[in-house]
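Just the one chain here, laid out as structure tokens, in the form predicted on its own.
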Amino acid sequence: MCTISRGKIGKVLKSTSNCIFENLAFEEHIFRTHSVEKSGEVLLMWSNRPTVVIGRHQNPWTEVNLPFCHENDIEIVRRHSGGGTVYHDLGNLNISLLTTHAQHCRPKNLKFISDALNQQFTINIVPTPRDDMELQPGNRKCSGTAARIARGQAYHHLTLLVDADLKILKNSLKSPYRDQIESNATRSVRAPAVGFLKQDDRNANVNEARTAIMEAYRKLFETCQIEEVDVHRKVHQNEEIAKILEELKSWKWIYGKSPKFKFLGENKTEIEVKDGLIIGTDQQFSTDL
């Protein structure tokens, strides 16, 4: 465990939309313009409409069911951070530390959190060494964990399923064409069993575990404010948040920052891919196949 002190100035933002993109560009910009060493940590919270979410250097085509999601309504996002593919929908909640370089640590943050849950509702939530959480027993994952690190400040966020459905979650990650690509893509590692904090305490709900959260990571800190955001006008109204969500949807950042991938098609056709187009083409690779 990490010995390092928190600061004496926290702030709790809610941000009230629901939509992936804005949240993702809200998050992005406040790691951009926010300066933790004059004033203070920020702890971001959101949830959102059915979601595939991608590491920043990772293949949609390996890790997505992209006609499973295209059929089903279920937006597909890259994130800024590494890591793994992950599903939201409005019963996981998304949770943002930022803090100092020199402060960032991800089992502290994983320890006041489950400790807030485990406290709140009748359940068993782990922190693993790989930085997830799991609810005991069955080593059942309940979320996952990415960071981001740029110009002295961090950012660690994480994933928790309050209530989900398994069926489409699992249906949403298993890519058709997983054994058909050939890249160096970072691929995300599998869960044996996944898990979320309904199954064990039936009172367990969104607002209940960002609450719980909430107030234990204003105990953190001398001083903390608490303020509900409104991000859908922050976006309309700022430029900046405006630029990012607008790269953030864009089909060049979705699939175009794909690494390089060869394709193996019928008849073992291989169609090499870089930048989400064909070589010697300016075609873009489907995402219909």
The other form holds:
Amino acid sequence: MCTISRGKIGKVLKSTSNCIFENLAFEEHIFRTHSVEKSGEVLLMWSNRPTVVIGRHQNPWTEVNLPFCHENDIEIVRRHSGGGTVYHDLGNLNISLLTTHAQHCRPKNLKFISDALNQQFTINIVPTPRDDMELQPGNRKCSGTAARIARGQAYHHLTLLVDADLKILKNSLKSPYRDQIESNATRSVRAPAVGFLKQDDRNANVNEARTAIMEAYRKLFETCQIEEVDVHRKVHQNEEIAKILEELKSWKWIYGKSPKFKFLGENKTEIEVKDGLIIGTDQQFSTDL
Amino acid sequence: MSFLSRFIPTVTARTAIRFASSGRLYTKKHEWIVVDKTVGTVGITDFATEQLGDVVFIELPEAGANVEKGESTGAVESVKAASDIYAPVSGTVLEKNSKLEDEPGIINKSPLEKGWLYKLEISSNNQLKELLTEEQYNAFKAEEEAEH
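Let's see the other form, the form predicted together with its partner chain, since the form predicted on its own is already up.
Let's see the whole complex now, leading with the same chain.
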């Protein structure tokens, strides 16, 4: 494990927004504007309404059951970091750790987080070599990790399933068209088993999980400020953040950013798609064609 | 040496020697560039690819895109981390290495040759002076490694 020590100053930000777009925009904004070297590390936490989040270089038509999500009001979002696709709702806690590039160490983060949760609840969470976290026994994946590195800084963010409806989760992550798409987009690695904290400790809840992680994080620094942030207000008041939000919500980012791919339709028809548009046309690709 | 000065009139004789001997110039963000008249070929160094690990996806700029020195021109994904890559100098992209889109692993096997990222038309030769020579880059790398 990396031996670079943490700095002396930390800050915890608890978002009051339940909107995935607002939270991701706020996270990206902090990443771009907060200097860890000058002002210390940051821990940002939030939960949001039902959403499926794909990684930066993925293809939503392959990774997401789009019709199911549309019918059930589940948002579809592409994030800036790499990695695979995750489902989350209010029973999930998102944790984002901002450090310098040199200090970025996912195993170290997962260790203090799993230790804190194992102390708080009667559970046994174990980080894996893939930087997932699994509930034992049973190798049940309850957390997925991704990261973004730029301008000498990095964030490591992860999901944590405290409570979840596994049927909805499984349905939203299984695209009916996944075998009909040929693409170099990064593919999610399907976990053989999925679990959530409440399965093993009926008292587990997002608020207590958040507090446990926050307290453990605090102990890592000499001084640590804790703030509740009205992210909804910040996003709409600050032009920079509003711009990031608009981009995250745009069709061009969510669908158009998919790496070029071939869709094999019925009757052996092949549709080539680049930037989300059918090649040679202005038409947005859709599986309803 | 004199033919170089014809194309780069502001370059001093000493700088001209630099280009002629090293061929490759570097940035502190571990990008490299090889310049042939006004066309630069850009890539990332083996130091960078070793730090990254197995690359699973490379996001490249499109031909025709204008890039500014120091700006992000795409990203490289490895072990779930998306790392930005930057333009060493300003210019217009002429061609991207599409082979990397089908086989991103090439960049791990051959970062300095087959793993080139894109070629661009350089807008200003003055910016080349701000880059590191091979010796300067090696010294910079040694410093970075000592800090870890």
